[in-house]
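Just the one chain here, laid out as structure tokens, in the form predicted on its own.
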Amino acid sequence: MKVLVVGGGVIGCATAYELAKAGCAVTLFERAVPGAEASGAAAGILAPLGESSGSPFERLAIASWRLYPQVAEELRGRTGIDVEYVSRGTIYPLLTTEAVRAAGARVARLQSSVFGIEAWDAADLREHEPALARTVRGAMFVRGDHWVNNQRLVVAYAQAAVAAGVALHSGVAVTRVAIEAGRVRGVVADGDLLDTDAVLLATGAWTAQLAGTFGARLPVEPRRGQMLALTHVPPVVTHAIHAEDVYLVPRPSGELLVGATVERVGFKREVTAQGIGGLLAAALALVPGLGGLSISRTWFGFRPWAPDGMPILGPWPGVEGLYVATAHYRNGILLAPITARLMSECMTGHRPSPELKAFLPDRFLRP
């Protein structure tokens, strides 16, 4: 089967790789370079536990989280690229004694043995992460929260896809999806119509624009996220730290990532003083010792958001051969392995997995 994948972020590259392994002849189009947008702008946090325990989203996230050790080793074996898979865990700071007590109760309800969840008091914090401010009274610690270098991950997936036979075309813009008689015919790329058996739209925050080329409306919008990195040698903190208004992720490369804003500003491409200033203020309130570190870089990305906050995955209703994988919002890196696996199975003749039921585009689209 011939498949055209549109979009070279982590979702597009990972799914192209899985499709090639399944025996498909895959062509991948990316208008810039792999990881140029949201996938390259992320922090790479793999935190599968959400507020809604047992929800379809959490089940999907946990399934993907379980795949990551295997994925990291497979990509290293096929490409030689170390995606910097780190498993030291995340500290969720708590500022009041009431919150500390509530955390202890929540630990009893969660899968604490599987994910290594602990309730820490002030003494535990001083022992494990002494740089945290004294205003932090305790924390939830989740050892099962891991992280990767997202830029390396996208490159590794892209290289593994090419090694598996995918034809990767960087710098090629797809401007239209061609549909005839209720079936996808192909795409128009750089003015040429390319025929195929199936098309996967994995274009992130731009998916709605591409859907508009064949008269469809998909409610996917960009949410800008600004971030910065501090030079972190020697390291001030050793765990990831995630508060309500900021998170800190120490990289093996010697950077400390500080993120991230969530802004509804369309596709406005800029880093702002207000955005970066707010992140720095929140970071310094948590870890005062960061004040002497230098800022190594700042950046932004556009996360694809859907109205219910969940990804859109599966066959396009009423159009045979057309599929979509988008709206991963703040979880594209985490959900890449499971998205790639489920979409590959769905596109190669299997019926959509029950795991996709809650995420099908049918909830927003009708034939």
Ligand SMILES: Cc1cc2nc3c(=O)[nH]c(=O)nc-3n(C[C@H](O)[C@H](O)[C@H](O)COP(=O)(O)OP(=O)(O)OC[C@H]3O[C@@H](n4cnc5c(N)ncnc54)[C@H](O)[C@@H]3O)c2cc1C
Given for the second form:
Amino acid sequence: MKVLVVGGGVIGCATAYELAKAGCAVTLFERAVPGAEASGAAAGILAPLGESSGSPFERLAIASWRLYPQVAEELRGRTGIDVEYVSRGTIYPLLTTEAVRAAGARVARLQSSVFGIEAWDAADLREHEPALARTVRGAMFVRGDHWVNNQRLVVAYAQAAVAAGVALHSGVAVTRVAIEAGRVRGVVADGDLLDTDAVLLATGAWTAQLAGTFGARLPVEPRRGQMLALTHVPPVVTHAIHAEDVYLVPRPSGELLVGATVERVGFKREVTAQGIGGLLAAALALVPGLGGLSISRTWFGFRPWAPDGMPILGPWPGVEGLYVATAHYRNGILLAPITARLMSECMTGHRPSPELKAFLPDRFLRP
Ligand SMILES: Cc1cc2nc3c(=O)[nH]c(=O)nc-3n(C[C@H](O)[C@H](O)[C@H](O)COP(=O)(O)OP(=O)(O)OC[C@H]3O[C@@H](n4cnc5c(N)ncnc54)[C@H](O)[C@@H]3O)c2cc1C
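I've shown you the form predicted on its own. Could you give me the structure of the form predicted together with the ligand?
Complete assembly follows, chain above in first position.
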């Protein structure tokens, strides 16, 4: 089967890879380079436990989280790239004694043993992460929150895809999806119409624009995130730290990521004084010892967001051969492995897995 994948973010690259492994002849079009947008801009946090325990979203997230150790090994084996998969755990700081007490009760309710969740008091914090400010009274510690270097991850997926036979075309934008008599015919790229059996739209925050080329309205919008990195050699903190207004992610390769804003500003391609200043102020309040580190870079990215905050995954209703995988919002890195597997399964003739049911595009589209 011939498949055209549009979009070389983590979702497009990972799915192209799985499709090639399943025997498809895959062509991937990326208008810039793999990882040029949200997938390169992310922090790479793999935190599967959400607010609503046991929800379809949390089940999907946990399923993807479970795949990660194997995915990291597989990608290293096929490409030699180390995606810096770190499983040291995340500290969620608590600032009041009541919050510390409530955390103890919450730990008892959660799947504490599977995810290694502990309630820490001030003494635990001093022992495990002494650089945290004294204003932090305690913490929830989640050993199961992991992280990867997402830039490396996208490149590794892209290289693995090419090694598995995917024809990757960087610098080629798809300008139109061609549909005839209720069936996808192909895509127009560089002015040429390319015929195919199936098309996957994996164009992140730009998917609504591409859907517009065949008259469909998909309510996917960008949510800008600004971030910065500090040179972190030698490291000041050793765990990821996730507070309400900022998170810190120490990478083995010597950077500390500080993220991230969530802004509804369309596709404004800039970092702002307020965005970066706010993140820095929150980071220094949490870990005063970061003040002397140098800023190595700042950046922004556009998370693909749908009105219910959940991914949109599966066959496009009313158009045979057309599929979409987008709107992963704040969790696209975490959800990439499971998205790639489920999409590849459903595109190669299997019925959409029950795990996709809550995420089908039908909730926004009528045939
Ligand atoms: C600051 C920030 C921090 C984040 N942190 C995390 C995190 O810690 N953990 C986590 O799990 N997630 C995180 N995310 C979310 C995650 O980055 C996204 O959910 C994920 O990257 C989306 O992947 P994607 O492939 O759908 O989109 P993208 O990576 O945006 O890829 C879409 C690709 O499609 C290409 N494209 C668009 N239109 C066309 C066209 N017409 N023709 C050809 N190519 C086209 C674009 O160039 C782009 O490369 C973060 C995001 C941001 C911005």
